[in-house]
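Have a look below at one chain only, the form predicted on its own, in structure tokens format.
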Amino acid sequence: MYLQETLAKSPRWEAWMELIELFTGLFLLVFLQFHMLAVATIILGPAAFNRDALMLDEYYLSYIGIPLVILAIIVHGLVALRKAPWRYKEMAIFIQHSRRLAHLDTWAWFVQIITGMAVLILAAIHIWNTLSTWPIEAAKSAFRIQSGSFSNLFLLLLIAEIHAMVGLYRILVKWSWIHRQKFTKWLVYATIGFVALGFIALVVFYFLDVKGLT
């Protein structure tokens, strides 16, 4: 049923959807890694973190970037999930075929669907918590993490990095001439590296003396 519906769609419309999914995905991938590096400045100390946060405000990068990121998340989510097997029978058939084929790219698409939905929920919570305590400061971020957000943020970090790197893998397989075996291991290393960096930053925030910063 889903296959028939897909084939009945306009090829031109599908091509535009693919391009929108591609560019919004790349935009969010770049944002995620730069955001991770910006947050990791807390490892250098609260002063370094606050300096970078203040610079983003002074040049209005935060006020421009945050709406663009929210818009990209919504558009990318809607476009990417258009092909998801929402019906129970479709999901059962997909899992059955995936087990028989034992194909990495098929399971990668399934991972994208699951992690993508999780990221939408966790990112919405994170954005709301950040905006509700604006402006961004080391003391406020540390207070949120020490007040119970540590596990949620680490889960968001882990799922977002997996989603981003699996998405990059699928982009390279689909749009690149590079053989997948040549870059798969580097994507795994990059995922581990960014997750480890984010975890260290969270730990630093968790043990930061909030009272000494206020």
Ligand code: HEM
Contents of the next structure:
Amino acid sequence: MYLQETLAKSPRWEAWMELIELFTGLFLLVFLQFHMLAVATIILGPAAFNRDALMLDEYYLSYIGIPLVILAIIVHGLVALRKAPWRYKEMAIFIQHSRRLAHLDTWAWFVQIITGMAVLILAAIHIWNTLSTWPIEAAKSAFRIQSGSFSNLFLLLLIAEIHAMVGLYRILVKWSWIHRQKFTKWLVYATIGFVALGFIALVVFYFLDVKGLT
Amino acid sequence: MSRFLNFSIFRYNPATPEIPPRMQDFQLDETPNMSLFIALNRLREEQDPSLMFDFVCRAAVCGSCAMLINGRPGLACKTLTQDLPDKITLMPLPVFKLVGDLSVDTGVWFRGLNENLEAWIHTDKPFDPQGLEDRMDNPTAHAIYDAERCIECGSCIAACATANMRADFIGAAGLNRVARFLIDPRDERQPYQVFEVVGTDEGVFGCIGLMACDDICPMEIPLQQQLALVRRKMALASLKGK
Ligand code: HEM
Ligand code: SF4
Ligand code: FES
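To complete the pair, please output the form predicted in complex with this ligand; the form predicted on its own was given just before.
So here's everything in the complex, that chain up top.
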């Protein structure tokens, strides 16, 4: 028995941290994919895009959703990063181990830590840009994308989708009773699908006639 | 047809700490159906009698011959050289205490694990040595048997990044053992009682789902499913309380 460990022991909290990680991850995943679909309405034309943005605004979905997403990102980031190899020795062991083992799923965790931190930075810029020209309108978005944001947003799209879908993979691996081989393929297809959809939306924005809209 | 195999083998003897750990090269001609068991024994007989490694059953039963074969944990007696490239690197399993060269002590580790988990049936029923065994339905018996197939080779522990980084993590072999007793109707422990030991970061919530254990287990125990079962039961126990 060790005094400090016995006093500090609360397996319940260790379990709840895992559940918080699970539910914030799932919430962000659902948000991200819904957001991709909403943005993709630009493919149908600026009118459809503006109508959707207005609808989210009118029903106060934006005003509940955006603070909730920001909060979820902060909580999720803190909780999910608790197992990252922060100490130099842990990091060295992890990297050497992964190289020896040459095992895709082991590397995927490293990818998730890196992409998670990249999302944090890129999403902060993205949210800041959007909020500073509130409300959302097709013309403003098109202007931003045509004046230099294209590559940043494409990077965010790619990194966020990889992070989220690897996250979903890991959730299914950790919690479900289905064998990994059965769903890996579908997750890869879905990731490609969402990245392609986002990319098309970005291209449409890039070629949108801003002057004609305003 | 016959190849020359180039072995690069980890050498270190804790009894002679003045000689630092190093990799030593050996050459050997390949014979048909040669396993690493045969190769290592020939190396010891023909080239270096001081080479240390463990074998008992040579038939994937005892679990004593696990080592890192080209970086991946596996049973040396079950691995044929014909499935490997010309260059073969052998290292002892990480996480376990080194006895010397390729030999590690998995016994102390697994004994500690089993004591920690109290890996035996807990029941208040008095034991009747004359009585018939309790009946059990077939699917339950199969599920228990699936988990029981673990030979305690330690491959899943050595393959796990978390177990490599954190010495107190009980790993797939430990969680598989927990699953075995959670499934067994004769064990009267409730999930919340198991929870105190396993519902922690040293237990199932330390697992981040890297699945090297599942890919590498030489007994092909469905570790992904076993770990997920324990995780679901422990998460439920954390919400329910007692
Ligand atoms: C668009 C935003 C995000 C989405 C959709 C998302 C989604 C997910 C999902 C579904 C998981 C799996 C959860 C689990 O294994 O229980 C996960 C894990 C993870 N996330 Fe995120 N996440 C996002 C943002 C972030 C940010 C901003 C960070 C870091 C600052 C981050 C860091 C991590 C890490 C390190 C893991 C791995 C945790 C582990 O395996 O223990 N994520 N994410
Ligand atoms: S679960 Fe598989 S890899 Fe792990 S100790 Fe048992 S037999 Fe070896
Ligand atoms: S010698 Fe027994 S498992 Fe290899």
